[in-house]
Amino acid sequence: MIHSSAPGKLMLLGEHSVVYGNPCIATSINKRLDVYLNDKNEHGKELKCTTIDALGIKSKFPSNFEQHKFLNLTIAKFFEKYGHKNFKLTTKPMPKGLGSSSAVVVAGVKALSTLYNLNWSNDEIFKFSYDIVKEGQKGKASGYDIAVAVYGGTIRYENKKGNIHIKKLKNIRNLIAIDTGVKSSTTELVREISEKMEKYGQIFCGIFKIINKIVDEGEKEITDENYKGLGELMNINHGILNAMGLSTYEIENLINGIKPYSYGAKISGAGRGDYIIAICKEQSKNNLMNYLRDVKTEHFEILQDKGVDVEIY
């Protein structure tokens, strides 16, 4: 049995801007997607078919391709490059909005590369996984979510015309993930911003330059462990995202409600739903948690987790 896992992610600074080759800062979270791969049955004999139980739905590969798009594409790439193998692959999913698509690719690549005895480094895992996601998203993937799943921790990521720079930063204390209770479509929102970019090109270039500066300053504040300063930058970044049409009345109410307990809070991801990320004041963490419980809002403290990992047993 091969058991691999990769962490989910949340964006700290740089949403949407990163799609256009600009830097962002993102962090892994202490929620992981697990992949279990077995090429033997209970009697120790090789399996005669490939069965996927991806994201809780069973199917025979390669049927139901859309449902298991990235996982099926990952398996197809291994079959194409390294030959067909028979195995059973099962995943234990994570909640939507936390980078499950990137995590399932990275964990799947780690498990399959182990099965094929390829002994890949993390850099090789990243390249193979990123190529899969680019194909699945028709070339529009920035790759930051893949980088977080592979390397873990808090990273600064930039992909300038294929020149990728990944820098590990210090882990950050007192980050809280807050579920808005609304599921949003990253693909649709990225398309919407792309259309606005075409219509208002100069304005959006100016916006992205400001976000670049926010990312640069954010890296400094993380290095100095100045969480008040980091929170102020998060608030500015959120204000820009709101101006881009990516917030909602409900999200603004939620952010305003936690202001007394936090240095800063913002949308994390494409917007209009999924998760908010907040950095709370050290002395106010319990009060923030109590407030979120009182308003019946799902949340968890973010502990930056390690990158992709594998066990064989």
The other form holds:
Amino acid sequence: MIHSSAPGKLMLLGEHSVVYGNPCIATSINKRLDVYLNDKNEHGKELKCTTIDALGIKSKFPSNFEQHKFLNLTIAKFFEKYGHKNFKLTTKPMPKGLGSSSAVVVAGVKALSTLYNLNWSNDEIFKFSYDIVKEGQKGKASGYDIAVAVYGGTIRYENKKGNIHIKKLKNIRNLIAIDTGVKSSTTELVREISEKMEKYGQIFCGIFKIINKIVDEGEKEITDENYKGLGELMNINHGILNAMGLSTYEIENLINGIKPYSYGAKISGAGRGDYIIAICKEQSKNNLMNYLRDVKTEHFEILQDKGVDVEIY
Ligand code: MEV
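With the form predicted alone done, generate the form predicted together with (R)-mevalonate in the same format.
Next comes the full complex, and the chain you just saw is listed first.
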């Protein structure tokens, strides 16, 4: 049995701007997506076909279920390049809005490359996974989520027309992920911003220049472990995202509610829902957690996890 896993992600600084070749800073989280790959049945006999068992749905490969889209693509790529094999691929999913699509591709590629004895480096896993995601995604995607799933930890990521730079940064303490309870569509919001860019090209040029500066300063604050400074930059970044139309009344209420306990808080990702990320004041962590419990908001402390991993047993 091959068992691989990859972490989910949250964006710290630079969402949307990263889609246009600018840098961002993102972090892995301590919620992983697991893939189990078995080419034998419980009696040790070889399997007669390939099956997918994911998100509570079982299907023969190729699966007709939209929920299996990325797994279908991943398996098809291996069959096309390295030949057909029979196996059962099972996943243990993680909550939505935390990078499950990128994590399933990365963990799937790791498991399959292990089955095919390809001995791939992380860079090779990244390239293969990103090509699959680009093919499967309708809109533009920067690939930062794939990078986090592969390399783990906190990274600065930049993708200038396919020229990709990934830099590992220090882990950050006291980061809290807060679920807005609303699901948002990254594809639609990326499209919406690209339409606004067409209309207000110069304004967005200026906005992205400021976000670049925020990311550069953010990297310094992370290196210096100056979390007050990092929180200030998160607040500025959030203000810009709000100006771009990516916040909501509910998100603003949530952010205002946690202000007394945090140095900074912002939308993380495409906006209008999914998760908020906050950096809390060292001495206020318990108070923040109690507050979030009182207002019945799902949350967890982010511990930066390792990148993609595999074990064979
Ligand atoms: C979504 O998590 C972040 C965006 O910047 C899209 C992307 O980078 O692919 C909005």
